[in-house]
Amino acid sequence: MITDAEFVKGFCNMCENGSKMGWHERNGGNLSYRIKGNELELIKAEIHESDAWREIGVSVPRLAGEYFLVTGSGKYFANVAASPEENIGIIKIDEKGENYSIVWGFLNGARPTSELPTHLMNHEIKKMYTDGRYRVIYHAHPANLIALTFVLPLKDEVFTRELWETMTECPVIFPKGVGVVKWMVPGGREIALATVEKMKEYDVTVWAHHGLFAAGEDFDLTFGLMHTVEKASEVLVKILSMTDARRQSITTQDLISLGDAFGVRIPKKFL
């Protein structure tokens, strides 16, 4: 059965604990995975090719003949490990990479997260800069990353370095730093089209008043990835609840050290 491959439990497990980590109230957030040829020959016998293409909204040659698993329009993360078929299903690009197909899942005339535009966009601009690496694209609502966009600059540099401030960890698992989007109109080509400028240079964006959105290579990485942005946002809320003045804190030079310790580059524009 699919729900028995690998790549399906996994994607499983994934919403199972950003429904645990209270990121997913109701039908919030979305997940979409671009699924491996050696995936897709293991189930290949239960995918039922369909005629019945449906526009995508955007146009995304890259991703053309690729398959892709994804969250449903209006579906709750805390359902899916139960009832995968219902809440989740997989989806076929056609040659032009303008219209998809349903060949799994989304029983009882379910389909694709909303947000499928803004996934498929930014699956094909990792697909392009990672040379295929990336294959997950993750959106949620963690608490305190979303409180933090009403009180610090919506500025790619402010977020980044406030937050690596924070714990150590961060500018290692996010050397790259964290973009942020101005809010708008979620599920658009708008919105879609501003975050994939931000994902031709981070791996992880804000989207003021919304919430996160993370791509990396696998499920562990990118739930990790988002994991750590929203943990250092839950110090740095405590931080400013207690105090607008510092003692002490993770410094120019300590940043350039844990750099050149870990093997990662730290961006100029951070320091």
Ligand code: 13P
Given for the second form:
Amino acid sequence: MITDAEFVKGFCNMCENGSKMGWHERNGGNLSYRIKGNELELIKAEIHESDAWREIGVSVPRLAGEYFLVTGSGKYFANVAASPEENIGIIKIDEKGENYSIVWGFLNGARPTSELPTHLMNHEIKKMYTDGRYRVIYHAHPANLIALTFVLPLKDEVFTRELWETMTECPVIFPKGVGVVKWMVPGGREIALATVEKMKEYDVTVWAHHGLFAAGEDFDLTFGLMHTVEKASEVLVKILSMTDARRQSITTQDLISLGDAFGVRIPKKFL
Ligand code: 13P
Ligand code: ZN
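Based on the form predicted on its own presented above, generate the structure block for the form predicted together with 1,3-dihydroxyacetonephosphate (13P).
Everything in the complex follows now, all chains and molecules, and the chain you saw is the first one.
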């Protein structure tokens, strides 16, 4: 059974964990995974190639012929583990990288997430930039991070520096920093283009007044990245709620020492 495959179990598990964190009210958030060749072999007998191609809305030629496991539009993360075939599905990208077809799941007329353009554009850029290592793109609506987008300037430098200062491990876990996209209409081509510009440089991109996108090699690392950013945001929200005058913080020199100690390169623009 496809649902017994390790990558499908990992995917469902991540949906359940995100839901338990409170990051997926109603149908909020979406998840996609670029399936490996050997994983595809194991499920080949159960997938049904289809000629019903639908437009992606953006062009992703470097993903031609790839298969993705994706959450459904309007589907609740809380329901994924209990009934995967109704809430998630596998899509195949055509040879031009402009259309997709459903080859498994999405029962009863379900469709892939409305954020498919952003997911696939992010997959394409990460596949290129990481020699194929990155396979997971994750979008969630974590409350503390969203709250910060109402009070901090919407600048990469400000969000990165504030989060780095708030929790010691942050510069080690996301040494490239965090990108910020201003408020935009979700679910289409424009926001996908703006996000992928940020994802060329970062593994995390904030959507102002909406949520967060994270990219990573596997489910654990990507979930962990989301969790770290949201945890640091929670600490920052608490600090800002207590006082607007911090007595002490992690200093520029501390960040340099942290980079040296853990062997990560800290870009100068954040110091
Ligand atoms: P979908 O239900 O289409 O995945 O949309 C949820 C969401 O978070 C949009 O940004
Ligand atoms: Zn969203």
